[in-house]
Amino acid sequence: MKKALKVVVTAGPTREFIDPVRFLSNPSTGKMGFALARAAAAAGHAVALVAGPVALKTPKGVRRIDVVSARDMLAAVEREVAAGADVLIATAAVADWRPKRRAAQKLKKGEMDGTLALVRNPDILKTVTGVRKIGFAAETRNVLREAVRKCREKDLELIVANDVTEKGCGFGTDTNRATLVRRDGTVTRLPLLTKLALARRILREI
């Protein structure tokens, strides 16, 4: 019998508020990571979703945490981590930047001389370290190139990669098409598959 796994999954984006009214985002949806926890869940695992601002209904069986920053999305992976996860699945398109200051009333149009101060925000599967690591690297160009990059850089054990150029994949939609790039640099390039079909693929890699 298969080894039940704590699974800490992070999915959709994050938001960095420049003001109450205004943020930094990206068109995460999170499916791809509610996919995973779902696959997850379903095989027997236990699954925390650390997830970002997204429209989606949790899925059976998973404890989820709601984030907004990504240094929230950190601070709630580093605490499943330290409660002994054994794998972290990151999905999630996590903000590189967020404004230097955020205001603390709407800014004006006259408030702003049309630059905006930022900061580079942590990187998530950099930072935490004693769990096994699994990324998502979604590329416009040189997809494999920068796969086998993140790979090396971040110590993971895998990273699945796909460009979101690509007609049915990537940002909101029910399909994608991955490669999977190993820590030993071996390569499978996927068909296009939904993404609970993909979510299923990658458990099995795990």
Given for the second form:
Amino acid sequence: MKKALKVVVTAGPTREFIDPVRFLSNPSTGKMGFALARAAAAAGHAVALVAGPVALKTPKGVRRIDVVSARDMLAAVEREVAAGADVLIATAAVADWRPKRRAAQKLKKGEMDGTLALVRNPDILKTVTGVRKIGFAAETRNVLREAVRKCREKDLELIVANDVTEKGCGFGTDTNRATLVRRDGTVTRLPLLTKLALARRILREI
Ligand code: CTP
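Structure of the form predicted in complex with ligand CTP, please, following the form predicted on its own?
Let's see the whole complex now, leading with the same chain.
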């Protein structure tokens, strides 16, 4: 029997509020992260799923921590890693920027001048250390080159890259055609798989 690991998975989008009724976000549905959490729990690992706002059911045997913003997600991941995680798998589509100010009251159109000042959000995967790290790279061009760069810059063991413009890939789909890029530079191109099958394939790498 293989050793059970403590696995932390990030999933879904983050929301960065402008005022109480508006936010910046992206179309992530969380399917890849939830598939990974499900497959990891089914394989006997202890799974903490740090999820942005998504409409999915928590997989069986998974501990779920709901978050909203990138900064909330970072704090939750840091808590899990401090408590002793073995592996962090980052599938979340984290907003890279947030509004500089969050207005306490709904902004009236007359109060806006057509500009929105933004500040950078933390890079969760890059910031967190002391754990084995697996990342995802959803690209629209230069897929392999970007994956290799992110693998190095974020100190990852493995990065799962895909071209989100390809049929059957990307936000909201149930399938994905991914390329695995490992720290040692080896590359494996996978066929079109369901996200659950891809999740199982990724777990084999750990
Ligand atoms: N990621 C993260 N925190 C962020 C941004 C990204 O943890 N603030 C993670 C994602 O979950 C993914 C990986 O980093 O596993 C790559 O995310 P991606 O959005 O493709 O990359 P970026 O670092 O944002 O790079 P770029 O904007 O140059 O594409």
